[in-house]
Every structure is written in structure tokens, then in C-alpha cells.
Amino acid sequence: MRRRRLNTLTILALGTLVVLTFAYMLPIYVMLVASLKTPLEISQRRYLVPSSHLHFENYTQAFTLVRQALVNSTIISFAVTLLAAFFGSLGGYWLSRSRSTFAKVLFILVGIALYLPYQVVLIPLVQIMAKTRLALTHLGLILSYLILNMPLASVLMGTFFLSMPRELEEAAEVDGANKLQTFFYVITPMALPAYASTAIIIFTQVWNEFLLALTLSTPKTTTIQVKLAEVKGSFVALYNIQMAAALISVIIPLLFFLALGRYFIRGILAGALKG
């Protein structure tokens, strides 16, 4: 009886995975097929049928259109990710180790800040960037995204640090290490999964963000998401070029995830596995 139940659960689990995989991969397949067609073939609405003649020149044209935007997004996303992971780890470490009431209240407030939509602070943020003359620059976008993502980085890193035994730090202090040495030489090497998961989440959010980039960017600082909206054309929707550009834009985040992905689940679950 128990074996029959296990077999039924296994079949249900596999069936669910197959359905979810199909639902997830179908749009990607349609994008790939459409990116290799002409506008005339797409207008025939045979979205699942590949073209008899594959037009790889669509990718060449799309890459020419989004090349500078890819460079801008890469610079901005990597800069924000590195800065947010570094400062977020320092803030999260202090919040997780400080015993003061102020630190506990601040930790809660930072967590609450994660649930606030960033559109709430969009106007004040734009005004700050304008008054500091950083609007419409790479640095302005980097600082804006850093401000928006610091609470998330602090909470993720702080949650991980809460799961780490304090005895390691006490042993380092007995050996003569100060707070900074303990953090960089003892805590940081053990926190690599948390750094990786935090970096992946922040990088993905910055790379995919549209509204703030649309507000603060210029033709020289346009990010990939804003550029994808422009690629579709002004009078005729060039879906083949747009799908090719969209697939090109996925390459860098995908490579970033593949490089750090093995640490991702470990970092996310670290806080939940405490005790």
C-alpha cells in the first residue's frame, strides 16, 4: 500500500514537472523560431512551425542595434552587484551581530523596506540625482540601483550570518584578530554561498529593471531593457529582430547564473536551515 502511494506521488511529481517544463520552454521555443523568420512568415501566425530557410542575419542585425546597450547594462549591473554585495555584507553582519535594540529595530525596518515598491521613491530618487548632477550618467544609474538594492543585500547576508556559529568569531578574537580581520578572513570565506545567491538576485533585478532606466538614461547610457522596447520599430513591428535581440540579452545573465548557480540554493536556504 505504501509503495503504491509512493509510485502515485512519483508519477504526479513527474507529471507536474513535465507540464511546468513545457509551459516554461514553449515561449522560449516560440521566441527562437520567430527570431529566425522574416516579418512575412511571422504574419502568417504559424508560430510553432520553423522557417524553411533560417535567417541568422537577424541576430547580426539585432546585435548591431543592442551592442552599446549590452555594454551599458553589463557595466551597471556588475558594478551594482559588487557594491551591493560588499556593503550589504558589512551591513548585514553588523545587524546580525549587534545586540542593541536599535540594531534589532533597524533590521526589522530594513526587512519591511523590501516590500515597498520602488516606484514609491522614484520621484525623490530622480530629484536627488538631478540635484547632484548625476542624472543621465552611468554613475547616477549605479548609485540609484545601489540605493534600491542595499536593503535586499543586507537582509539576505544578515540572515545567512545569523545561521553561523558565534564560536568561530570568538576563537578568532582569542587568537588576536580584530573585527575586520574576523570578518574578512573567517566569515567571508564561509559566506561565499550567500554572496553568490545575493549577487545573482541583485544582478537579475538590475539587468531586468525598466522604469528607472527609462527615466534616468540617455542614448549613451540606455540599458538593454529600454533598447529592447525600441527595437520593435516605429511603424512596423519587427518581431523577428526583437526576438533575436531578446535572446541575445539573456546570454550574459545566463552565463552569470551558470558561474554562480551551484551556490545559489545553498545561500538561499542557509538561513532556513538554522538549527
Partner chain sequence: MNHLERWQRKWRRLTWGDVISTIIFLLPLLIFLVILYGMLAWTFYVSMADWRGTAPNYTFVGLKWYKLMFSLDRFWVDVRNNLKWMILGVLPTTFVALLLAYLLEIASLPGTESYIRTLILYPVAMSFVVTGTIWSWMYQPDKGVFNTILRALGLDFLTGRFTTDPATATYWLILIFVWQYLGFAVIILQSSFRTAELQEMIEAATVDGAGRLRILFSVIVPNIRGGMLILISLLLISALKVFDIVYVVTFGGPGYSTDVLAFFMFIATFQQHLVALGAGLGVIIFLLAFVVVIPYTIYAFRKWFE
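After the form predicted on its own, can we look at the form predicted in complex with the partner chain?
Nothing else is written out below except the one chain.
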């Protein structure tokens, strides 16, 4: 009885494995294959068969199209990530240590702003960015994303701080360190993995954001997602270029994901409040 059960289970698991592999590898596989073909080869509709001659020049062409946007997105995403992780750790630390009524009120305000739909701040944001002419530089998008990602960064960092033992802080206090010294010399070095998790979540979020970038970016600050949508619109039949550009755009976040997967998962779990 027990044996038979285990076998059905193994078969079920293997079946799931095959189905999932197919469902999740097919899109990326066809994408890769198509990105190395000529439009003529694509029109022969043998999507699963790689072309006999790999056309890497598609990537050169796609890269020329998206190069400036890649630079813009890199500048914006890294700047937002660094600033949000730093400011978020300050706010998050305070929220995780204070039990005052003010902290509770503040926490609720942060909680509501945590997953705020961007639509509800879009019109004022466009007005502010246009009036201050910040939209003409990267600073406009950096500030916008920073404001919008600050609640999330605070909660992620705070969730990690909550799970850290207090003994060290108490010891530092006894030794005469003030709160800032304790935070920067005792807490921060211990919280480096937390910074990594928060940073990777914020980075992915900003890199992949589309709505705000679409409305706020100017020709000089176009982000990669906006450029990609543009390429999709203007190279309608040229699937090879579309797919090559799309693949180029996912290289950075995908590398982060593969290299720092553990931190990525911890970040997701912290967003689900599991420190």
C-alpha cells in the first residue's frame, strides 16, 4: 500500500515536472531561437528548430536600438536602489524599534502607501516634474521612483530588523554608544544580507516599471521598458529584432536573479512579512 502510493506520487511529480518545464521553457526557448533567425526563416514557421546559421547580427542591431535606454535604466535603477535601501533602512529601523502611538500611526500610513496604485499620483507627478523641469534629466524619474518605493523599502528593511536580536544593541548602549552609532556600527554590518534582499527587490521593481516611465520619460531619459514597447510597435513583423531586444533587456535582472536568488526569495518573503 505504502509503496504503491509512493509510486503514484512519484509519477505525479514527474508529470508535473514535465508540464512545468514545457510551460516555462517554451516561451524563453522560442524567443531565443527566433532572436537568431532572419525574418525569412521566421516566416517559414518552424519555431522549434534553430536556424542552421545563427544570426548574431540581430543582437548588434537590437543593441544599437536599445543602448541609450539601457544606460538610462541602469543609472535610474541603481540610483533608486541605493537611495531607497539607505533611507528605507533608517525609517524601517525606527519603525521596528519604536512602540509609540506615533510609530503605529506611521506604520498604517506606510502600509496603505505600500502597494499604492501609481495611477493615483500620476497626474500630480507629471505636473511637478514638468514645472520643475526635472523630467528632462534622470533626476526626475529617480526622485519619483524613490518617493514611490520608500514605503516598501522601509517595510522590507524593518521586517529584517524585527527578526534581529536586541542583545547587541543593548550591549552597545551600555558601552555608551548613541542610537546613530549603534545603528551604523553595530546593526548595519549585521544587516548586509537584508540590504541585499531589499536592493534586489527594489532594483527589479524599478527596472521593470512601465507606466510611470511611459508618462514621465523624455527622449533623453527613455527607460528600457518604454524603448522595448516602442521597438515592438515599430518593428511589427521583425520578431527577430523584437525578441533580441527583449532578451537584452532581461539580462541584468535575470543575472541578479540567478546569482542572488536566495536574497531575491528572502526579499519576496519579507514583502509577505516573513522575516
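Take the two forms, superpose them, and find the largest set of C-alpha atoms that agree within 1.5 Å; that set is the rigid core. No experiment lies behind these values; they were computed from the predicted model shown. Numbering follows the first chain given and starts at 1.
Problem set entry | Post core alignment: Thr204 C-alpha displaced by 2 Å or more between the two forms | Stays below the 2 Å threshold, so no.
Exercise. After fitting the rigid core, is the C-alpha of Thr64 off by 2 Å or more between the two forms?
Worked result: After core superposition, the displacement of the Thr64 C-alpha between the two forms stays below 2 Å, so no.
Exercise. By the 2 angstroms cut-off, has the C-alpha of Thr74 moved between the two forms once the rigid core is superposed?
Worked result: No, shifts by less than 2 Å.
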